[in-house]
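A single chain comes next, written as structure tokens; it is the form predicted on its own.
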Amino acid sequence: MTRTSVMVAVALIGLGGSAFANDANYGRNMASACSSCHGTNGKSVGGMEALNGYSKDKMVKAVQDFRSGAKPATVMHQLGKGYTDAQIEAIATFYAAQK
């Protein structure tokens, strides 16, 4: 993933404000930014960890750890900082529902 791709993903994440929180597709739409690395609906085809079926609590904790720097990463520490807690919850809920 290039630096430009990361910056575009972070910018798109910022557009997902609370005005969209009542949208039934909000979590899916927010998670779409993850698909370039983790695959469509979190179904990785290799290289990156699959996110589909992750427990919601495990995913929330992982992103919080990336944000804080407690968990090392190449780009996730930067991307994690672009999400609000509500956005992380929505994304984690979406991925937990994927099989």
Given for the second form:
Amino acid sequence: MTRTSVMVAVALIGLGGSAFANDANYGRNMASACSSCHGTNGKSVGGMEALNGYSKDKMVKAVQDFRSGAKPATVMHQLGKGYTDAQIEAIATFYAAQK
Amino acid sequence: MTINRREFLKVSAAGAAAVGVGSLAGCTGTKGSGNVVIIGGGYGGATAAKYIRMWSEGGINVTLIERNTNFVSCPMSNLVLAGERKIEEITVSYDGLRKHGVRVIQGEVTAIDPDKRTVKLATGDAIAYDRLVVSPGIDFMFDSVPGLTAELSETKIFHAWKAGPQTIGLRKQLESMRDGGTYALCIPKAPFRCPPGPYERASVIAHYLKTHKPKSKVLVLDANDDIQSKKGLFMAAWKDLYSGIIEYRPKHEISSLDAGSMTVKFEFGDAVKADVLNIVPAQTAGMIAHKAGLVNVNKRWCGVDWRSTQSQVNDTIHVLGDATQSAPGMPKSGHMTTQHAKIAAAAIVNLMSGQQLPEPMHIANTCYSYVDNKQAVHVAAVYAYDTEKKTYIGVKGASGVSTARNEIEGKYAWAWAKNVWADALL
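The form predicted on its own done, now the form predicted together with the partner chain:
Entire complex below, previous chain first.
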């Protein structure tokens, strides 16, 4: 990710973040939709990538790359388009904190 | 199974008091208290049970009532029919939920009393709740097929649209069918549970027959005008892999069944005589939802508030899964049902700790279908809550299917199953 795109992403996250600020569980709840495949709190039981402890920036970047096609995917390019960067940031913050 | 009724009522009263105190104090730090009873231990009920325990950090008591001993998955059960997997491989014990502190009761719920907030069991025991989750799945409308009865569907003409003995029964029939026999699958008009399910079933059974009884045929008799899901992908598989084996006939609504001669007649088109007849009848919300007066849409489905899955009829009752009137474009699928359960769990924990409903979360669906023993295809979509329309709507651009059938997704499909079962039950 280039420096400017990081800054843009941070700006977007800042805006989006405030919209969810009144719900402390927003990231946890949003992430639970991913857990059906990636395991409860990201703890995959196998065959899918574990997301617990996954670096936040790396996750935001991975989903951006799925959306753009830069990272090959069977399904994540479609699912990734359902979320804004700010929403992925909220999800990624939750997963990064899972042991 | 014995339940100490007094103990339940006692716990319930204490729980109700605690909730009252919490909301009076405007307390937001608490993780909730009180008693939740869940009817049905399928994808919805099991996921809700685990997530309520987890998100309330053990604060909320959860009792799950399920009629079967174990969870048997409908998704992947077509692989059992095809002989690719054993029924044990798609069966999960409820012990994992017990480890989360869920009280699992094997039993049959006969009535719900919404005024007294109790659930009655066939044993006569009553269990008190502060909030009730009804996740009953579907029941069949046998009278939609003249000549079919519940009894016939348990002995001779299986639907296998609930996994378990039905799956085993149909598998045995396929095993003993002669080479050169006809397997006929009758699909009801949509909406039905698992839109791609029938077409996956036709595919994997065709794979089995092609490998073991190559002179046999698969006749797909669909009451709908067309294939209901992943049409292009199924048609390609049928053309490339099963030409001369699978024959698809749309617009075939059954007008009568003669179980003696194993013959089905249709409004339009030729009658069909089959060696193995697999009739999937039209479906409606599970019977307990009807009995409890929760069915308020087209006399078939339960309307809910999608921010919380609270019933439109009674806001202390949440309804999940295939029994609900789906939001537009939301399929009746196991995966979708787990998402309903998470909406419910988040809402219930908030409501039982004196908080507002959560900010609506996005939900996602993915249905994998096998087209043979190794290759699969998927359909996926993300849905967001629309505050104006008061329902979930597919996010624009965030949906799609596989580009082509492939073995990588055959592996992901099984990994999906293992992970979604663990997420619900372990």
